[in-house]
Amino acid sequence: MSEYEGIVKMLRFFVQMKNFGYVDRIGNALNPEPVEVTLHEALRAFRSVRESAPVDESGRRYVEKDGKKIPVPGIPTEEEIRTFLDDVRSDIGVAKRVATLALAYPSKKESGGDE
């Protein structure tokens, strides 16, 4: 699943912001179309948040929620999105696995915000 790491990080960001809508819609999709629509909406919202997020002294973007700084990860690459959507079209279970990973706690090596 590391080939979808950027998507997982983006969805995990929304989970940290207590916005479970995108993860739930992707994880509960029965066919590829709702995954594509939801991913489009998530990318649009994420891009807006990311571009307006302040940058800390170490150069990482973050947003504040409930007094905590939440790192804003990088935007998934075009190739990653294309691969994910192609794989979802051939196996909808890929979407469910990515959504499940987004709900899990990240490993320690993934603590940073930006790419």
Given for the second form:
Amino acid sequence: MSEYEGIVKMLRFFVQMKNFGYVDRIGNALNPEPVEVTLHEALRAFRSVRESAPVDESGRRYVEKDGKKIPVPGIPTEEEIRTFLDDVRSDIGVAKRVATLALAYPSKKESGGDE
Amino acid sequence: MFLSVGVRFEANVEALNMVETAGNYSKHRRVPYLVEEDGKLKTVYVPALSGESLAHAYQEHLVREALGLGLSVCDDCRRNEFYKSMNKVHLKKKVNPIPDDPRDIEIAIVRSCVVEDVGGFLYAEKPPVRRSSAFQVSYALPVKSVALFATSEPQLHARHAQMDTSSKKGNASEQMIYYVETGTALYGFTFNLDLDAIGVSAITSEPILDENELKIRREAAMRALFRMLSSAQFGAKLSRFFPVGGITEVAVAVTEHPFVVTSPIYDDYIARTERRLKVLEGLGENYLFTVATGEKVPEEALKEAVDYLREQGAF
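Okay, that was the form predicted on its own. Show me the form predicted together with the partner chain next.
Complete assembly follows, chain above in first position.
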């Protein structure tokens, strides 16, 4: 699943923000269309949040939620998105696995963004 | 008596139901929708209004109509904050000390608030007391045959601030752009009102109020629906996104027992509703069915229903 790491990190960011809508819709999708639409919406929202997020001393983007600083990861690459959507078209179970990983604790501490 | 209304309305460039804001982007509610195209079913995402949004608007109108008729409405509901006696803090404003018997709790709430009588409540303490809403409302969804023409599109807006160099902080911009996602569609929704449930205990099925009070409450419930549809005061962002369009069709059925009009998302909903009612008539049930499609305006159809209910002694 490491090939979808960018998507997992993005969805995990929304989970940390207590916005479960995207991860639930991707995880519960029964066919590829809801996954495509949800990913589009998630990327659109993520770009908006990311571009208005402040940058800390170490150059990482973050947002504050309930007094905690939540790092904003990088935007998933075009190649990763394409591969994910192609894989979802052939096996919808891929979407559920990605959503499940996003709900889990990361195996190592994640750094902020790509800056 | 049971009232069921199917409503179709055209709304262009509306922001009636916004769901979240991400950065400078506020999104319209959207739902997956099954449509048939070239003999195949497909899922499309269409703009929608939640039943919760419509129900909130209805209850706001109910507050006004109830107060206008001199009926009791609790302080929370008067402020259009529909907590519905959800815990001890809110219930104590109506009855103090709080009774131990669920029946007494229900009686106290129903007596002191028309909105909680008609709209139901859930007192989530010990003992829990639940009352189902006497009215039901669906999501408003695009009409099936034209659902593929429905759109949701972000509109760009700008907000300006006048700043000189002394008041400017950091990278603050004098102009902030933001996007509001707007929907455009021909929507349909269903509204039901069980007049027999108003003022009647959900626990014992016995009337809680006297007949005169029951009749005035039923009338308030009908007036609130009339006002909501007639004024188009439902949904959010009306101040700058009042939908361009209006109600195109209304179908109203009044029956002795629960009966729901066929959903207005289908093009043949009026004919199908009529056929279904004819079957009921054969089983000995009286009804009124009236529609406003072309010549007749929605208010005329609703007035017919009000007059019929009055004739039947509902109020």
